[in-house]
Amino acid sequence: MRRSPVHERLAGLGASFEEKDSTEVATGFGSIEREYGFVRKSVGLADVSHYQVFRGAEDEAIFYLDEVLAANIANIRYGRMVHTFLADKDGMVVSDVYVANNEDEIIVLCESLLPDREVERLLLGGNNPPLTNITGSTALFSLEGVSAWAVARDLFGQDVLGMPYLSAEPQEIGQIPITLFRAGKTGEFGYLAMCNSDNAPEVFDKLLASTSRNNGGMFGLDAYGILKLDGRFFNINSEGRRVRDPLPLGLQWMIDFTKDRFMGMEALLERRSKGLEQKVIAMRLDAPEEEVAPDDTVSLDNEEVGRIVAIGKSYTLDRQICLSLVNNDVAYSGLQFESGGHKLTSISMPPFVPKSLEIKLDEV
């Protein structure tokens, strides 16, 4: 089972650890709640080194990749990013993809359903790609939070504010070399720091540091699921686990259907000239106290029309939201469902304005 390179520092911050495909992660610090509330509020630091990381020149890796990953890869300009997935034969979703072009090479960071080999195999195909695996030689951070630029500015200097979102770029903290790629999947502002294990402790702690000047702290990847469910970016380990076809998902925009070829393209071409007959919407409880749970059934006036995806505790509405696989011809905002016993009410998403949408980077 493969660590994170700052595990004895997240056991001495009283992480809580799951085993996840072969990958040993932080689930969280103690307090849900009070983690979400870090990145709603200020900020969090999270470690996702649970990603696999793979590497390559960029006039070879950049379209080698264009055929195997669904998005337009050949076209990444310098300093920018792509957001995409990798899919089996079947054209179904095995990795949530960012794909970054940073100064004349491809970093491709995965975060997986599947074991480290089981990813390496899918992606580098074995002919002898132009991609090297530095998963097991990297740690990943992950900022997020309303104040999250104030941490960078701080470690990195005030010009980082004006790095786009989707773009990475080199930076330092001390004289330790990071790579820095503005990336946020919460709604708030968002970035990934990325450097070698062997200087992951000492980053760390110079990113927690920061962080607790900014009255925030840690938090586990299960007030990270929450805080995409509300957010409303796409999650592959809760409802990318459950459903795993692309187009039901709503990831469409991650795909460029013009291209000659990806992994799994046949599959996903087939499947959307028959039409789809199911998707995914959002709903969220109409009573505070209740709960509903994954795969429980859906139904209105009723007739059962879908099953829950995803569950989580929104502390923004003060209740669970949850994410429902329902019948196309029901797959809109509005109407009042039922799960249980228990009322559903489909919503639009994000079901409230971030706040840092309110913040202008270019006055602060």
Second form
Amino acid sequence: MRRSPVHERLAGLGASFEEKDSTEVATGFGSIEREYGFVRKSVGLADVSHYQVFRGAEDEAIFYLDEVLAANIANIRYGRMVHTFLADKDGMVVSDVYVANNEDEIIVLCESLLPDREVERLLLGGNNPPLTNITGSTALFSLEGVSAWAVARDLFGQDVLGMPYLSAEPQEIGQIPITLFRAGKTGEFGYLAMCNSDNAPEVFDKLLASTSRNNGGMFGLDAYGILKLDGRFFNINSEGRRVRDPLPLGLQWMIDFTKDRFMGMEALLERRSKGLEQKVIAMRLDAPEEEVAPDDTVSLDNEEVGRIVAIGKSYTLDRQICLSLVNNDVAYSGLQFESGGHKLTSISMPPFVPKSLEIKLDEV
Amino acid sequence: MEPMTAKLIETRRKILSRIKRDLITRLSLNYTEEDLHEDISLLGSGLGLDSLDALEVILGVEHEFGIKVEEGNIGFLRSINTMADYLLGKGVKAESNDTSEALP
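Now that we've seen the form predicted on its own, could you pull up the form predicted together with the partner chain?
So here's everything in the complex, that chain up top.
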């Protein structure tokens, strides 16, 4: 089992750990509500070193990846990123992927349903792939929250606020080289900081110190899952694991349908040509204290129309919300569904305006 | 299906279709209406509109639906679904007066 380079630091902070696809992850730090609150009200720091990371020279890797991943990789401009996925030959999602074009190199960050070696086999399956797997020597930290920009400014200076969403640039923390990505999955400001695992404890300490100075703290992957859910960001380990098909998941925006080739393209295009039969939509339980569970069936007007594929309590809404895979003809907001005697209302997502949307970084 | 449910779905379906057609045309998107999930994020992730795109969409909404968007209000652009909520809340009719053929 692969462990985070900052495992000891996380354990010292009271982390709970779980094994996920042969990798240990920090799931929480004692209070999921508190961890959630850090991100929605100030800033949270999470260790996401469970991602698989690959690196290659830009001139070769960019064209190789363009034939593997679903998005248009060949056109990623210098300093920018795209958010896409890696599919298997059946066109089913395997990894939620960021690809960054940074300083003449391509960096691939994968959050996956499979162990490291399986992801490597799928991504680097060809002969002499122009990418190197650097997962074992890399640490990755996620800063998310309405004040994440303040931590970034604290550590990297005012200019960092000019980074557009989905961009990457080389930076330093205490003379340690890192790669900084402007990317997140909560709807608030988000950054990813990547460094060599040898330097991970020192980088982590500085990130945590600044996070604490900005009234934030650690959050684990359980809280991250809820933040993704009520921010309506794709969670590969939740609805991704239960549905797998990117079309009902609503991931078409991650696909360039005009490309000649990517892994799983034929199967995906065939399903697309037949039209959607089901789709994932969000629902809110009407009563605050009630709960449903994954795989529970969902009915509309006494007719079974689907099943629940993701759940979590949104502390912003103060009630449980869920994602359900339902028949396409009833996949609309504002309808009254039922599951196991509980009433659910389908809702538009995201159900609230993230505070970060009200902050203009060029004015802070 | 209950008649009231069917009516709610039909109203929603029509306004979502109008919004999607307008976005596909205005932003020259290489997607069909069915490709655009109603919860797709418009700002940042998803369609990734920048501030100029957002302004273009707001002007388009004002023109297409005959309403005035409050200055500084971009919160309703969170997704296609939240756009639909906003427009229905403004009393916009789901039906378009424009009877021309739908764009791809």
